[in-house]
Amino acid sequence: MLETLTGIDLKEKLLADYSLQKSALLLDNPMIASFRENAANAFRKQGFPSKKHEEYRYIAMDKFLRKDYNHPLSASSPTIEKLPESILVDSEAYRLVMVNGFFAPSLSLVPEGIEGFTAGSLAEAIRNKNVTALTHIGTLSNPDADPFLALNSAMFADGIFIHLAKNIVVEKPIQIIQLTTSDEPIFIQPRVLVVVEDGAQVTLIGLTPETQEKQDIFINTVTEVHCGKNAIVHLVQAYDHKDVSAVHHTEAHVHTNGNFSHYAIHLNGRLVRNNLNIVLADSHCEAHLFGYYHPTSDQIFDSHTLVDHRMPHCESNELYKGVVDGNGTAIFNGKVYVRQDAQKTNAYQSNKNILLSEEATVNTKPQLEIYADDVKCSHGSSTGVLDPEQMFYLRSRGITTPKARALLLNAYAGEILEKLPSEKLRNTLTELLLEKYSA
């Protein structure tokens, strides 16, 4: 049971805070209007999950969800003036920046000239009445499948919006990059909407750095990808926060020939739970999806993934990979579903993981659903140790413990973080590893 503020509850305040929103932000939209208060009546039936929720059963919600957030229903200016080189993964990719929630044009890199690409701020798109925008907002996910997209969908002020045209490629990898900044606990519900028509090709990079706050901060982030016939689209979602409770909801739909990839990497934070969708609407696509997490001391990392194979001649391939440690909790639920049209499937998933602590624990649970008998699919997962003879190996030749321990670790994490899109981006990600796996 939630904690009450003056007699309201975490639930009825969000649902207070819709009532002042909807009459400002974008009144003059039927459409969005009600798709909104379809989602707002879908949030109030539901509610916040518990363990009663089969989706939720190993998390303890309420734990996370304060009763003195504040959520910010319009932008305030950025007191972030200049962005610490530390946080860009590559100083001279192009970046979109925002702030607790909203996009921060003048943090932001956007680039310029490149007909047919369109960049920036969500609310501004649907203000202007952008088609590509009102078309595709909320289609691609359905808010009574889970309480904190329906959440979202209710009450979302701003976020980022990419269109790439047919057969556009922009070569510079894209960070989206979310910035908290906050006297007082917060909590944020930025979306993202993504529409890659046909032969396009783009790399989003999207960070959740450290900040100097120390806030309490919960972030409920929805991404919406349209990946087109021919499309190419490479979607890295990244967590390095320690103060960051996370929910966040990717739903990609790729159609004939397309190609998704997409990469979680999850290594800070009080919770982060990963909701991930990836629909094969057409013949001939393919989706792969990878993620590392590697949670200590009272994080719990959360992966959800579903892969709903729907046509014929499809292939998806599946990799997460974990290390725990302390009294840290991951939890892997993934399956692929595979309908009766969708022959000449090709399927795989696997989940691994490392314990390193006695009170490390892990929930996994891979599955496939099949309703097809022309197929190729399996899925698997193990949990283990360190190799003790590996380690024995290492140590007679003068290594000491922490450091084996870190070589070995930075060799299982290299099966994940080699197929990331960009080289900037693995030898960071390394070198976070390393400086996390010798501390």
Contents of the next structure:
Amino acid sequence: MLETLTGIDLKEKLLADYSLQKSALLLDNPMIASFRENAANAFRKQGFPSKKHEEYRYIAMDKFLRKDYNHPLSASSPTIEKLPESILVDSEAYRLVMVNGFFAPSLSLVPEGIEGFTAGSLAEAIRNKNVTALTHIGTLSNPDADPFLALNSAMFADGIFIHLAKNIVVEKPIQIIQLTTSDEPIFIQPRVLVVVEDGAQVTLIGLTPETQEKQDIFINTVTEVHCGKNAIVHLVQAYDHKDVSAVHHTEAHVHTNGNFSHYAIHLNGRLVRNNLNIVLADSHCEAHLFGYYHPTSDQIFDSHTLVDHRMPHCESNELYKGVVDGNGTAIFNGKVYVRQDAQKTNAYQSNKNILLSEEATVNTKPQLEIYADDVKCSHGSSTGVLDPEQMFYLRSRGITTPKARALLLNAYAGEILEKLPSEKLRNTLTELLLEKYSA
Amino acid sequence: MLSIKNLHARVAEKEILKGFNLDVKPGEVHAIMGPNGSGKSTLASVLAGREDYEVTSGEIIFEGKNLLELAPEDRAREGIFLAFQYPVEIPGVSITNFLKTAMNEQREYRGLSPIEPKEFLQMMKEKKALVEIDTNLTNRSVNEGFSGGEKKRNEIFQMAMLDPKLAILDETDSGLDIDALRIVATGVTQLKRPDNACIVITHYQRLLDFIVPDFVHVLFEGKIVKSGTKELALELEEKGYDWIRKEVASL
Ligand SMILES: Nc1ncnc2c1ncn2[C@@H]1O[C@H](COP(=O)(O)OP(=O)(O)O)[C@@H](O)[C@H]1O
Ligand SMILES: [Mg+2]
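What about the form predicted together with the partner chain, after the form predicted alone?
The next block holds the full complex; its first chain is the one shown before.
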């Protein structure tokens, strides 16, 4: 049985919504309707994954699925009136705010009247029959490949749509902020569609920050990124919300000379599962994958990444690092495929872990599959503890153990954080981490 | 200031120090010499509080306190400083951040407020000049990619910044060319005051031409077998450690 039992109840409940909520799901659009139908069938077949599911074997998903999850299919009037200043990386930069998965115009700052640059609600784009949105949605992802992907495809009700036409360069980072507010447990499913046409450039900073309410929140997000020829895209996905269980499926396709960088930063969450698939679809593409995770207490942070080298002369470079404390669990599964046509590929992958407690767990599995013969590839993983010699050196200068640990951990995380495409974000995350070290 | 009595210590089940005694008073410089493996670094490690070294008997009193009961960081905050024989590299931690943290942790212990950034920078500048260390080096991560000599100089620089009561220099002279040796020694000499003291561990007498010791002790197989004044160092240089070996054997 690949499905979980608690999951079956929730599955039935969600699928019942699927049949009833036709207008919320934009099913009057025939394209969307057929895409949804296909996805709903795929989800019906797969159900929520149990530990017998090869790709979810380390997660007892039952723990995170509640049959009493409410599944909002329309925007509630936002109870949040103002964004906390601390989460803004630039108060003048564009920001796209979602509340419970629904685009919140009153909290957002969107481009208006800029030729070739659209950013805002995905549902609205679909309702307005935006051609770019309709021709791109769902084209990168196959719902049979993953149950959460299938479920989101069947049932997302809103999210974000960003479109940059040819050669449009957005200088300042665009923030995508996922806020949650609820007095009951909720299951929400935002969808993010990013279309960056040839020669365009953009930096997107996604963040799910801590909010006041203490409710179980499940966020099942799908992000699709089309990175055109010569385009440059940076995408940060940061989670820092203790009551959130998140599965985030990201699909990116990169075209000739395109350059895609992804940053997965997992600081807090009950569960954060990062499914990241990057396809280097043409030649001379680059992909950079950086990850930093820091599970403590019972947190589970899991990254399953895939870089698919399909064509020659591409480069991919992956570095995921983590610190695991308390009863925390970190999982890293990194696949790199180098297909037969992908000669002259450079592919590097590295995963490093530090365990801070006896109860902490790391499962790391790098998988390199190479079918081309003229390539340079390497991968490696390591799991260790803080270097006792370094600790002693610091302590011998009068630095107490917690401070010495913080210095070393900060240096360790720094290797990832310094790669982030925003200095303000780097500083904010560094401070959040320092709190975590001294906890 | 420091009184070590009948110290026995072991590491990895092996007894290294076997009844070590030493008294150090304020203002004094003690040199400890001895062949490789005689236990010099073990002594330094025990004084600094390295955890894999187990003291099986004896006592160490520093400024009236039982040193053996203190954690390494508290020993440092009480005024002990060890210049390591093999300083460790700490990538990603800048010397400036490291020293500021160390200094403020020590100040906190003494009930002082954190140092003013301006005062800290001024102090960095002064002490850098003292050990002739350049800014390029202090902007880097602690010891990362430093040459052997740069590491040793960085130890003395930290000592100058932290201003300890008792400094223990473990073979700070090894691996230094004559210029570096002179710089290190000048640094140490300039930091000497009537109220602080220094234990200079060395293999050769070379360093003692620059840092003139009040006492010279010979450590052999875990205890001091001979003590004297600076002339003893010269004698050792001339006759080698075999001389000591024979003398000990004849006892
Ligand atoms: N961590 C350790 N584990 C095992 N043996 C050690 C360790 N540290 C020192 N020793 C042994 O203790 C003896 C004394 O070493 P050390 O104090 O470093 O001597 P010195 O500094 O005088 O050369 C040597 O035989 C050395 O091999
Ligand atoms: Mg030694």
